[in-house]
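Below, in structure tokens: the form predicted alone, a single chain.
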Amino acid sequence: MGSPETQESNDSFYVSHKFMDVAKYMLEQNGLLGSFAKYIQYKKAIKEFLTEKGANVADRKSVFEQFNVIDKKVKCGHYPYQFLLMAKYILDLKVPGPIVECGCYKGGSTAKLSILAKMTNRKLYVCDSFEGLPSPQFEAEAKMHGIVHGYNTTFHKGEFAGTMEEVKSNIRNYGCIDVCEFVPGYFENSLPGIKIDPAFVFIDVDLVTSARDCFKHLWPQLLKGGLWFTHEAAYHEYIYGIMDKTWWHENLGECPPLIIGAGTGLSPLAHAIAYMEKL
């Protein structure tokens, strides 16, 4: 099955290469039977998403179809099922309030979240430097990701950049830009002045320092019953960094929350995704 790092590499690889490249890579990593089994698992997960008891089937089908277009048209840094999984949580979320995204890359994830925001009558705050990552502050961060096939093996300043114009264009073309408000800048500068009381927060920020900035300024505002998702569940160094008890006590005056999916993800098809609930 491979290590969490390898699993996360697989997830990123799915959406960044052509079909034949993906097929070849999956065969190399999982063998013929393993690749077929994962494909069957994915098809079953899609069926469950579309036909879940009590769900609005028309909404689920619309989300799935629109997400498929985004996956084909926009360079994304996530595996498609990860956002179908989060879509279920957002569509089922009873807490009113906006959605916040921290780290949007080229805007593929943002377009998906904007569709869900529109469908659930929410606003989407899009927080990003639009200049790529800041410089890693810890040695472990610089060595944390060993992603293959065209991805850098270390983080560096400016990596995973998407300009605001590029992000907005992708949302206009494939999402719902009318629900979006953009918050440009590195999080340490852009988040302190925000007052929004979100119901759902999604961070895909890669670095512990960036994630801590998000927690410091947004966690206190997250509504009771609200959900906080992260895209770095598989990276142990990251999880240890954001769940550090001393940091939480010094900066937020409380113990870190329980994080569901840390180290393994919420699904074999979504190794990167974990979440916390504000109690």
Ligand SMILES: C[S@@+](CC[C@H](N)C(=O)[O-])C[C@H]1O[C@@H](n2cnc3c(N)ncnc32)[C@H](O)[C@@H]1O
The other form holds:
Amino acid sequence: MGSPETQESNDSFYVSHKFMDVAKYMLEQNGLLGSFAKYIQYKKAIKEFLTEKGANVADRKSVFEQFNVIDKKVKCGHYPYQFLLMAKYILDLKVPGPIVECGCYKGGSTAKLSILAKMTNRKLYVCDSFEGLPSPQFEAEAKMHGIVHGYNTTFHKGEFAGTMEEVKSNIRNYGCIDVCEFVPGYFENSLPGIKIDPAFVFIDVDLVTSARDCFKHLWPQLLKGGLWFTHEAAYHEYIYGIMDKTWWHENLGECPPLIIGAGTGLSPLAHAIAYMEKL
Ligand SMILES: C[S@@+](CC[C@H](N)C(=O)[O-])C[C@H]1O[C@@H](n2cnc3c(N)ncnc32)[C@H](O)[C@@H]1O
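Compare with the form predicted alone: the form predicted together with the ligand:
Below, the chain from earlier opens the complete complex, with every other chain and molecule after it.
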């Protein structure tokens, strides 16, 4: 099982941050001692985030506090520490240029990225269908749902839908809407021809086909030294799908980049997160 999702309705899963859901999931996954160890690890990671040498302590504290509010108020498809970890990379990133998010669901991750964009004087491009996932293109892709979500289920069209209005409202309430530019539509239609030259890209799009659309149109534009983060990193099938050598050669004319954290994630507290750097 990949995460403590709650089945919210027949067609939508999200990471529940309710104490009882998290506690139940932790106990199921790690047992009592293991859960305690994870809790200590989490507390330590937060302390490190807040007090890291050379970091702007006030900025880190502000990020942490604002993210906490978002975690409580918005249904998110990620764990709190995954975004604290990415926050470190964004706050430390020397390359100027916009941030791109592909896959925003209800806008919780978007609100967080907008706060980081504002703090680092960047624009945030928000790319999503605002209608949820498209239809999976092949059976193995659809079945990855079972691996990621731990249920005997498949990804399906319309899952993880957040309307433009919902997303905007969550950003207005908990993030910084003034730095956001919205790019609505399925990636295969919305990304061709777009000119962004991002310094940082985060994709959380579940399907290999969707991720490939992002790579095809945005990877060539990622600035040198820029970072590309992906969700779903712990799932081997996803990593094999997005790093397929033949696909990269045929579509981008290059070898796939090294992906740091593939198969395990960057931390036991952020098992879904890995990244690539544009060399
Ligand atoms: C798991 S949700 C994102 C979760 C969100 N990042 C969070 O942490 O709360 C996946 C999102 O990807 C979007 N998506 C997936 N494939 C897409 C595609 N081909 N075109 C546009 N949007 C897509 C869905 O609409 C959905 O909003």
